[in-house]
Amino acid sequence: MPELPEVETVRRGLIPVLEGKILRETEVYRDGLRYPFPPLFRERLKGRKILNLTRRAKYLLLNLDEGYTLVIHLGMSGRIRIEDTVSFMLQKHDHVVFYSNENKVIAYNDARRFGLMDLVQTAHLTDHPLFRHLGPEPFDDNLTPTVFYELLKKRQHSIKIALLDQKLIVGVGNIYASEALWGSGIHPFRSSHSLTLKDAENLLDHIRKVLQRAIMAGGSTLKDHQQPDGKLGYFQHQFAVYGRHLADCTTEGCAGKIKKEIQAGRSTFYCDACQK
């Protein structure tokens, strides 16, 4: 599933072709994705101006004039591509196609249809069920090491599982949790509430560094993720532990091997020698 870096990459790719533009027309080729589309979906989008594109957790937010926000979640296999009107050809699994007033086509393609789209009043977005219980953004200035530490103290789960809880912190995901824990030298099976303030500060710093590097690399191309221009992300070539079972640990002075274990149904990669 696309995580925060992948969604942020898509957002940045869409800004030049959508921000400040008009949705001239929208074509919908099925009744919905994971959930049905809202009533009169295409009619309500016709002629709307996109004021800006933002992101909350793994959701793309297209803020429209007249006080509504188009919410898009890519699900497991959703991707968005940009084409010119004159060369556009509908592809298999293209479910929603947006036409801008500047002859650009933005096609939403989703083979598994686990994504979603909704229209929500912008003023009430934070109260919507999709967003009501989300935790802070990793790059939020209000998420200080002390705040993060206090949040971790309330969790009884292992730290790896806690990082996947969107109520604690959003957008980290399985890959980036493994990478950040390795970078901070924290064992993934360690209890969240056992972390010290120094541990929390170190971990938060590495979460931010890993996510920022992944964004700059265009995300991690594992199975379905592509950028809107069709390019593939390449952060997977920088993985220190994820997918490197039995490989040598690259921590300086460490002679350990990368291990793989399953936590709550998800693969966890770590070095048992240098992560404590």
Contents of the next structure:
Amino acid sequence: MPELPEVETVRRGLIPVLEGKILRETEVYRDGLRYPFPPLFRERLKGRKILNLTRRAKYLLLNLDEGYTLVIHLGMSGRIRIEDTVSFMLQKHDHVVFYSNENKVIAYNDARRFGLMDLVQTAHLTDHPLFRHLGPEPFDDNLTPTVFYELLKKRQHSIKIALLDQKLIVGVGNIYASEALWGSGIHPFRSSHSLTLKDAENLLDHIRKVLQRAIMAGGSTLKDHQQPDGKLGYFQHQFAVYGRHLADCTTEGCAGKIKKEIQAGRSTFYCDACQK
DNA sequence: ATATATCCCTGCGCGC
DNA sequence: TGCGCGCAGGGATATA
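Now that the form predicted alone has been shown, please provide the structure of the form predicted together with the DNA.
Entire complex below, previous chain first.
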């Protein structure tokens, strides 16, 4: 499910369809997802112009006129698809459907309903309970290796668990945490505070590379996806370790096999031989 | 402040 | 083909 690159892919795919457009109508097919929809959700969205689409952590933000922001989180199974009004068919687990003034339909589909939507005042977004404690964006220039190192130093957790904590750094989920650690040659069970400045620099570099690569992959498949079925944000990745339990490690000269272990209830994939 | 367990819900793939 | 089971990429919350 969606980590930062998937949300970013969805955002980029929605821009041509939604930016500068009007939300003509919104239909909801249940009271809420993880949380109930806010009061007067449909009414307050009606007729709003979408100024632009941004992203914070794994949240997709539709910034509207009149000072509102529609906050969307895809949770574990949230998907967005684009269709034309004339051919639109409601599918199983379509919970929210937006109709634009240009006869496009944006359907939010979420089987597990771990996603969420909220409508908040743009000016107060950073005070929102879901946003208040978010850590730095991975691509933020202010997140230097030294800053990252200092953040990691404070944590008692293993480095893998620390990376999943959105208070430390946002956007990294279970897949890319394993991938970035493998790329850095850092063992997922090492304690966060044991990392040296050099380790932190190396890890930050690989987090950025892994996320960037995934965004590029999403972007390249986006064109294909957008044509017939309009589905955004899910595409085939090439993972080095994630889901490759017992397969050969692909590090050059490494004869190791990929291991899978549970950390804090989540699967971690790594290579014992080349991650230290 | 930080660490752990639990919960939200449905679908899918696997072994039998 | 069907059934039961374990597992799934997120994150809030309660509790210590």
